[in-house]
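Listed next as structure tokens is one chain, alone, in the form predicted on its own.
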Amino acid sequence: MAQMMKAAVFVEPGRIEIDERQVPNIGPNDALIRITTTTICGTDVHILKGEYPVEKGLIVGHEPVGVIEKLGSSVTGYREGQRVIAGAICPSFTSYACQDGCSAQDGGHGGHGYKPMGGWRFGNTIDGAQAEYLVVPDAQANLAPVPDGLSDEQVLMCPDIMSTGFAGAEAAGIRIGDSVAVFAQGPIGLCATAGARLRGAGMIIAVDGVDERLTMAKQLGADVTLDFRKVDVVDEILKLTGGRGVDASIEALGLQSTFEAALRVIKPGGTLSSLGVYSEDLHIPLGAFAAGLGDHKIITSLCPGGKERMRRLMQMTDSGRVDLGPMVTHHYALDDIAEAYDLFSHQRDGVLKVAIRPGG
């Protein structure tokens, strides 16, 4: 009789339900992971809420960590039983793009079938992480083993949030003494102001609405927080660079106001890194795109991923030169995964992330 486990299905808009699978089967290349905490992004509230588009049925999520249950006959240098955590991303390094350094978009291997976010499969085109199992393809390239006396909360902002706020820092181009604002400081934005305080800027600016996430903001690296609802914040970003504006502002929440308002806070010849999943067309305004004659760059990334984009996590983290384990605020069990949802979605009791845990 097939092993079965637990596993959190998308049923339609609006559902995201516990269901009863088979345990699968992996092919030579792959790897089967027993999960022992994931999380729940913005991207899977998306999914539940039918503004990005996946099969129904498919099991969602894309940050795991977990252990190795077994190993597929052409995969080395691991071994059952060890802690290891995949990237959100898990490209096959066999693409056009992904060959060209750009492992995020690791879609369309002959020249068919690409599209942006080819990269990312788990709960997108394959089955994800919140259940009891786990494949991960191609897994020698994508299985990263964690270090010893990190905790499961230490290392479960790399398959994601870490990687893709990182990666809005790594874009702007960040140099030693620059000016920086961040717009939204949720996870992802909170790891973009990390990530900017690691490349050195001289000045960041975390702009939300949620005093808790200023709070954070500031424990990560913010230098100055701007609360949208009591304050003009171009006008304070502008006063605060004396008239001069950013070096590199990030967007990490995808609305037309705040990507609208990056662009206006840059320099002539800033960046801005955008890293917001935009579900609207947007609008670029004449003066804040000084009519194409401003030497802007904008700039978008999706998580790099790969086993080496989460070592380099991780030993980060190892070093205790950046611990992203307080934004963990909630736990539940992965039987309780509609509630943690229903939390997250509605951002409710200061919430930043959610450890699910399938045992608990």
Second form
There are 4 protein chains.
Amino acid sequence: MAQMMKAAVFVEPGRIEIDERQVPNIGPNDALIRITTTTICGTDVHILKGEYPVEKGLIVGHEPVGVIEKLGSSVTGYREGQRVIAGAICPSFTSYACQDGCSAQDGGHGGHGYKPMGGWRFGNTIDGAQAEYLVVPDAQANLAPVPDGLSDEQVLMCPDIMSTGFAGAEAAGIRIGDSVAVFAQGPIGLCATAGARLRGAGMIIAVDGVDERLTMAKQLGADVTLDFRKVDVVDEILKLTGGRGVDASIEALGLQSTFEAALRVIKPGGTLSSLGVYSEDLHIPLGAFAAGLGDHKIITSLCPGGKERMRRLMQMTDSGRVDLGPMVTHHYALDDIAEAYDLFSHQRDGVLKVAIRPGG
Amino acid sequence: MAQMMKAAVFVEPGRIEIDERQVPNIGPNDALIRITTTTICGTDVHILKGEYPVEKGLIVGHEPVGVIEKLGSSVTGYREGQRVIAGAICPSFTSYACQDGCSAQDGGHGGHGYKPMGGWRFGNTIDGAQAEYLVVPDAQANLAPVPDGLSDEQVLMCPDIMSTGFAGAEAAGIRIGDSVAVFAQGPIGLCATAGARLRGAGMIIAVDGVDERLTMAKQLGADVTLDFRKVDVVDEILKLTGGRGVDASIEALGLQSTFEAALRVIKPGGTLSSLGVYSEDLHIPLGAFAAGLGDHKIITSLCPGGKERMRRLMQMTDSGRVDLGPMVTHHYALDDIAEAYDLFSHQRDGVLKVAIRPGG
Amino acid sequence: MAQMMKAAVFVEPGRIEIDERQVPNIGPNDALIRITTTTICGTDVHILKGEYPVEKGLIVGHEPVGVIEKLGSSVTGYREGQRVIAGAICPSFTSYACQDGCSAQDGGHGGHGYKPMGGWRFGNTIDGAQAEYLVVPDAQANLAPVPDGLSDEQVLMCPDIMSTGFAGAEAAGIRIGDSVAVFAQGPIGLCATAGARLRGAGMIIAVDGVDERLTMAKQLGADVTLDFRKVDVVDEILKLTGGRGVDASIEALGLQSTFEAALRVIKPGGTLSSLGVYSEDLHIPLGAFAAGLGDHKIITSLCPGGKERMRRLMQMTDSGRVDLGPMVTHHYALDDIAEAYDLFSHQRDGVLKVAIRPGG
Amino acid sequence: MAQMMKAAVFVEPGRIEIDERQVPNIGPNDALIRITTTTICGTDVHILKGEYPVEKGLIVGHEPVGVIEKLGSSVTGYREGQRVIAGAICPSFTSYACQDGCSAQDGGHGGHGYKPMGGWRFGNTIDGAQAEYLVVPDAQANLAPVPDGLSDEQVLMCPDIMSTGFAGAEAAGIRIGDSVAVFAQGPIGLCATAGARLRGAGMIIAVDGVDERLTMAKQLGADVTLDFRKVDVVDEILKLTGGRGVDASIEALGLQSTFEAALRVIKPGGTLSSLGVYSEDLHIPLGAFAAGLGDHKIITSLCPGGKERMRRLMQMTDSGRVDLGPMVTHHYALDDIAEAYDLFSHQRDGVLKVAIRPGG
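Let's compare: the form predicted on its own is above, so bring in the form predicted in complex with a further copy of the same chain.
Everything in the complex follows now, all chains and molecules, and the chain you saw is the first one.
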């Protein structure tokens, strides 16, 4: 008789609920992971609200921390019982797109191998991590062992938030001494702030409208924080840079207003690194774009995945470079995940990230 | 008594006329060039029409080929009588912006050193090249000797068109085997097509709606030409790449329609390299942008200047890598420049570029 | 009863001979290829002479062109009977090394995932391509379909020579207008010359001591050829660049003398891109290295593999960018491969590359 | 009557002594700086010992902190009395080499514009900074105003040590999570350690044989320190990385032994970033170099100069990213500089850097 498990399932817009499912079987290149901790992402809230479409009945969630329960027959170099994480983006690494440096846009093995956001599978095109068990496809490329001594919560940000935020700093092409402005200090923006610090920025300006987030931004590396409720952020950033503009800005929210401000504050020759998930067409003001003659760069990044990326992020945690532990503000059992969604989606009680434990 | 010269002067919107001026004096870091050949650029037409504002009375033009008439006291390593060109963009190379890799955005020596398009001085913020004589500021950085054996017309594209078009290919980050689509095959688009070929693209698709330009595109390196009057260009490019999209697209016109098409045809992870001078706000469709998650790059480039850039471009001409001679379709004496503007601005008679000779 | 095949086997130093073997079985991630054409590489000659050690009994060769005979159960997106090639280097693409950008140094799935030259498996650590059949491991990542209309010989250089030579030009960081010197015009040096041309070099200087090779170098893109038997190559290159030195040099032989000359001819700030397989310690003269203060780069490259790389190289062939057909100077049946080795290793009769056909 | 000044002059090998000189005149592009603080570099010790040849009678020193005394007629944007520094390397920024990205190899305005180490002029080819006054050539490009609130000692490392050490980390191409080994923890090695930290390295291993230096390395960012007197450094580093090797190593001494160890500890595909000034030919062991097939990079860097670089480094100091103050272990009046040379060249008393004050 098949073993059963609990899982958070997208029922219909407005409803993500705990359901019973069979623990899945695995193929030769898969691994089955018993989830010990997972979390909820802003994208999951978009799914809940029906703003990002997924199939009804899909198990949601894409940030797994767990233990290897079973390995496919072709997967080597791991052992059952081993603690692992997998990236939110879990590409095959063998497709044309992956070999071409676009692993997050992995289209798999049919046709030309590209698909927009195709590397994002968990809780999008296959069952996800908010469950007792998770199948990791292409496990050889995606299982990343957790170093001894690191807790679940210490690595819980690696699969998505940390990888995405750091990617924003990496795509910004930061050099030693750069000035960088980061728009919005939610979990991803905070990680972008930390990432800018790690790459050697000399002045980091963090923008938000929530006091706790601005405080956290300072802890994670911002030199200056600006509250958009109180100041004209574009003016202020131009003042702080003596009229020059910042070398790079990072957009971490997904609105026209932050995108546009992020464009207005960069120097001629500067880079706008965009992380936000937009829900409307964007608009580029002619003046902010120097009519196309300003040597501007606009770069978007999707969360990098794969076991090497995860290894590197855990190394940064292990060596104490960053401490994202304080970002986990609330804890829930998997059974109570509906409550966690309610809190997280309404950003109540100073929530940044919630830890969800299937084991309770 | 001051020596007099003829020059094409912006009188008011709609009027660029030949006027008499004194041959200018020079400072210690300047050089005076006697112009032997120059040309008219699309930007000059914008000035003529009053779409790009410059001061009334300014001498226009930014593509000088000539002979050194006089050297400032601090300029060394050149001799009077030497044949030279200077880039359309003639930066100081000593400002913060220049040392920071943004020489086309050179703001000079006051304040922070940045100014959008600040490296473009000839015929914009100082007197330009459509005249018998031209003062080249920061001459040490900007005078580039013409190799023996190259004619004026062979190097006439170097100061602007060739440098800009090649920059479009360079910013596109082309790798060996890339597919590249180039939107619009005017002089700059044609040079972008040639540039894509020079960087190792494996399939180059050139788009325009003028037969002669599509024919010229083939000569300069396009594998496929598409006439937007006859086919849906976006569909066709996706078909040509098996549904994948091109690795990079180059926009060389400055319209929303070409910008948008250039975005729609790139693969996830692809680059839109933009050269056009836009005259309206731009619009980014959400779908074409994968909601910000497509690992897209949008990069704008202004024409690189300086003597080293000019040296490299002339080397490419000298070694026969490209032959832009056929782009010069018409010839005029400086006295007849109004007629040349008329032809060029109306794109009559298959005109691509006109050669203007102050000496007649 | 097991099907038998013929294969060229390393018996002992000095002896590579045709032997009978069972056609191998395949695992779920493998493919079995029926070889239609293969060739002999300089490295195979090192193996023959016992200078590069491999296990006795190994089937040699790493340049396969063939037809899919059988696909592993996990390999999708291909069909039996399809014409394919695979790179000489056939990495897993899933190891830490591969995800880290070092796929040629792939150490597979045990331990840390790195191994020097570990991506080179065919005819090195597993049976190779000079046989009637070949097992391609990690087939999903390594099988590259041959475009219709391209002959075996037209794609025969892709698996190794073309990929390696082009990599030399890519690692050299060539920019438009660069001057480049390529030392030695054997098959790899010739491809490096072609690669330098494809990346936009403005002056390419090819060095060798064999007339036919210098002639071929001109055909593939060299502007100047230098015969080291007749001139002091270092002096001559410095003269050709006005005393400045070249922007980049490419070493394609593997001797101290060529390595050293390649270092002496680069400008301060220049790059030495090294492709040669050295058989002795190297020596860097203090003066040629500016005592460590010359902003020099020395970069070695091993042949890039994988299906995306192969796709790109075949695209370059398909679009007529390069024609390496003339490099195949001789043809042999697999049965006569000993004769082919004899000719190739002694570089008799103007041989560049030989085509070996198992089907006769 | 000419004003006189004191200066440290190279008399002959073994003798650098205080002498009287006329305060120099300046040209239109120069500035005269009154030195308030300077220091002694390892290179100065090579000059003292006659190991690096300079003209007898030359004023030595290349690390100026001071006040603008007089500006050339063409220099704008500064004021007399302003506190400034200038880089040890003070390029023209207008030569071909400078525009080509090789400003430290600036050959000035004759010929082709390249010269090995040509950007190093102070105390090498023109009079240097160990004096009461210093002429800064190409002042427009090289004068960098000191931010209010920073002391002389806080910016004293910027002109050379900090710029060089950080360049070592920059050339190493460090990515987030990299492991990096830094060989030798003298002033430059310590700055390389700090630089590796600033670029996001996840494990930094510092090597030296002096306790105080290893302690300082920990303060500046090393995770692990290795004393070469006590352990086999190569073995230990391979152990620390699980047999993989580090992503990058930085050589900061200039010996065959450290160069070779730095090569042996990098992973296949790794980078050796070399900062040391070598005094003998170097030797590359075949095995450590994977016979040329290991995708290795060896990159040498000379200290980057120019006002933008200095601005960035001072910004890093101003924002508290690094504190190199503790590196200044001793203070001397200019009159006592012979004593300072004696201490510094014998590395007595735990000396790292000495501050020399012409004003006493």
